[in-house]
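Given next, in structure tokens, is a single chain: the form predicted alone.
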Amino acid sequence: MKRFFSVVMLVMLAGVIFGQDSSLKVVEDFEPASTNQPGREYPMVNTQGCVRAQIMAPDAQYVQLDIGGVKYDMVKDENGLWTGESAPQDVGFHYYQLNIDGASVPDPGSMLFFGACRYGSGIEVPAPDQDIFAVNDVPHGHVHEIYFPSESTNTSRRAFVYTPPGYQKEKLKRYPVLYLQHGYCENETSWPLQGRANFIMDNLIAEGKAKSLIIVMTYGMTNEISFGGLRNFDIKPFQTVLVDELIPYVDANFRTLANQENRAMAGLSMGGFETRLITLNRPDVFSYYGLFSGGVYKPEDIKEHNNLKLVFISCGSKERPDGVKNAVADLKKEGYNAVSYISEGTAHEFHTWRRSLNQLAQLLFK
């Protein structure tokens, strides 16, 4: 009887989730997500990219799976176990949560990630190119957690620093540096965890596709403002922290090539916006610029920028790819070394930015 009830429940769920498109049926090949806590079977993902979640909540009146800006009703069995599925999601990493009687809570089966201005659930929908950030059998670098003094904020601020394979042994070698920024409602943990920046670099370096470099990731001081007030964001406090405090600390404590020619800045979304503002304000600091879903440069913006080596602009194909392509075409007409990249099949999400980092890193410091 219980098995029959489970089958009926799954049929009901398929009707709830896919009722708007009767031609789309759930494929029953769900597997535990790679982002699950150890030993947890749920949440699960199938080959369509549908996410299935489960939670025991016998006293709850309703439970929903909230992912991709859409809430999906879940169904309770006779034991109080709720199960529900999403429509197909884009490949890559997604934040999500469960809504129980109006309260949004993390899924206890998922590992926690900082995004959407909170620590909450995240899930990986397998991508055909996920090997770019896989933990492959190659030499691995190190991710260091550091605290640097910030006189301007009267605090010790945190950053994560990736050093490439061989850094610990090659004591005389110095390296170029990429300063890499997260998006709004994220923090300095986002690129190492959601972005898997260190594994992207490990794999590229092992394949001989990228130069060995250092990556520095710190908090962009963005989350104290409300979403509606982003246009009033003042870059000056973070610019001071980055340029006048963090960069000197990194140059003093890591074996860097401490000059403009060997320094790059890039960021995703709000981090791209910060990158654009800082590189425009301080053209003497960086020679490689990267905007991932974070705006564009016009030729007149950078006409006074000496020693500018590369402008890289990217976005997902579900964002505004024509704007990116046109901006880069205009830059090329004026003689700039500009490159556009469009992540096929993705939107304003981490797989777009992982792919972007993978592409940018192959162009840096060459």
Second form
There are 2 protein chains.
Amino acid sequence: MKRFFSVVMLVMLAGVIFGQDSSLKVVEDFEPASTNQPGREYPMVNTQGCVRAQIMAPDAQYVQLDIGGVKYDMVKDENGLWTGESAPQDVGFHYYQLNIDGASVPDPGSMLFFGACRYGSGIEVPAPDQDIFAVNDVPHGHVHEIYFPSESTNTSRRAFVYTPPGYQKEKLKRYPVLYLQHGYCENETSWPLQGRANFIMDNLIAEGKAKSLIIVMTYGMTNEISFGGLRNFDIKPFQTVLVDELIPYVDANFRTLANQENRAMAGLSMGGFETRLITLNRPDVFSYYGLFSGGVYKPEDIKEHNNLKLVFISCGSKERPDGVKNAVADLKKEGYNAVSYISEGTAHEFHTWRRSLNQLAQLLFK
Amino acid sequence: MKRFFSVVMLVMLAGVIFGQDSSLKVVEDFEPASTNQPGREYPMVNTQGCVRAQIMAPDAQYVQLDIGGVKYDMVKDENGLWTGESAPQDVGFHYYQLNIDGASVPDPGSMLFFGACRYGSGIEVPAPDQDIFAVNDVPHGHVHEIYFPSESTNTSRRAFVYTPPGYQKEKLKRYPVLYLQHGYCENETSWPLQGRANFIMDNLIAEGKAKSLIIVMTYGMTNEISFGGLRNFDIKPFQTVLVDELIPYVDANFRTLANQENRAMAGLSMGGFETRLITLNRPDVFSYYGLFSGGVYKPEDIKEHNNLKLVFISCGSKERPDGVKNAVADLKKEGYNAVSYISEGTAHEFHTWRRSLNQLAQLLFK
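Starting from the form predicted alone shown above, please give the structure in the form predicted in complex with another copy of the chain.
The next block holds the full complex; its first chain is the one shown before.
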């Protein structure tokens, strides 16, 4: 029993340290999250951005909602149903999980998303601008799941390819292409699922704000599941897959404008890091560069990039916006077409990157 | 503490009733399942088809592996790591979950699949014929995620469309189409994910065993999440979506051979039930009918179906194979081109239906 009581005391202590701010009056206007599994009522979100989870676990000693790096104690009712809520979260998409007597597990109420190196739960906290990625009554492009041959890795590799509305019907039209990379411990599903890249494009195209384009999203952690940190990251294996294998496959299998002026690369976080390295190694391949929360270019980095049309650098206001703004100011001073974007009220999370794509896409191939 | 001991006793009792057959000597040749999340060692499967799960849950009182309708007790080591295995399972794909102190949750080691009305864990038990759906070094078709407008339901509805290898390049060629439905409490992801419909087709086409065709897979439970049983099922809402909305959309947006002779419909379980009802209501739309573990046609049902080319009826050997064989014998007696297929050693599960698709596809549009 000693262990049992130690656990109870630990849980109580955790409640004091990590529990919700008791000064916050939680507003009872919770609604099911848009990221829930079909027909599920929980998890819920309220207008303050608090997340409320619920799970039946009649014999559990403790259950916690683990979100944003904080574990919030949930409370059990007489039927064994545990309920609890988090402090307010930023608007947008967050990964989370439940902790049941020490087991970290997905919430069976939530849809699953790949992030933090695993398919796990995610929740959407409504944002004022969430219509940018809504499934509106507009023409929808297609997301193609493709497998392309990769000699360098001796595998069939998966990618998702967004083709814009009209692509299937207009049998001769050719389109420019954006290669769009996910972050560390995410994968090729992250942009089409939590990133909602296809819906962002459908909406922009319907409003006439962006040119019709193709987006290609593939797995960027070619150094496989070492997940050992980025310090010793070698870009070459992924550069080979992207530039020497995927781009030729896409150009052969989709109606692309297969030249530098009609090719862009962008990425979030580690995907920005990759974008920067690949565009510096191969200044002949892309004409538009986008780094979302993923480093900056200095003017001297790109001084010999003759066909460069745009450098786009962004991050959330809760990251280091000054670094982004200063880098873009330096680039402009040297005459580059550079644009910065700061996502208000968001951190190193997907809503920052959806907004960044929404901004970048309006500038591409114009 | 009374409750605690009741639980312990219940668990011990459950172990006696539901635990693994103690007469079975478990062979220690477990390997990570092909359905695991990237880089995860557990769950594992051995050559007997036993599934071994593992999860860290240091403070749990009991953890169970819940598969095939049986809950198998897992055992905790000194570090709080729980491990346990099931009795041998049939070859092929099975839904499962973990039970942690009464909470039914997905196994964080497994990929997630929609079945049993939820995205949850699934595991592949290797089958001797698993190469039929392997990702082989052959040309791969694309799976398009599309959203088509549906006036009758006032929604943008999702479908997955398989286009065969070469579809993107051969810009004038037109293809026949198979409309392929999932089962009860599954959805439009079930055929492309656990059904592996695209890989089955890629392999058959590469071997010259099937004609290149398009497969369309959409959500067939238009009566939304009532999940109230099939007795009062009204086919009309789904029939309207499929025949009056999806087929015209597919014919307008893909290079189809848009006529009855080049259109097939098949489905598994409830999807077979739907196939039967829709083909009976609309004998003018399809020329090839497939029921996988989903009922039969009697000769009198289809006596006025003038353009019918094939009736394919299948099930697992652990279902009711005689019903399938007798129905097909009756159809043949009346002169119909009817084919039965029995999947050896499988029950009402996805391996039966993958094999059924593999068989049916070789007969279509020939």
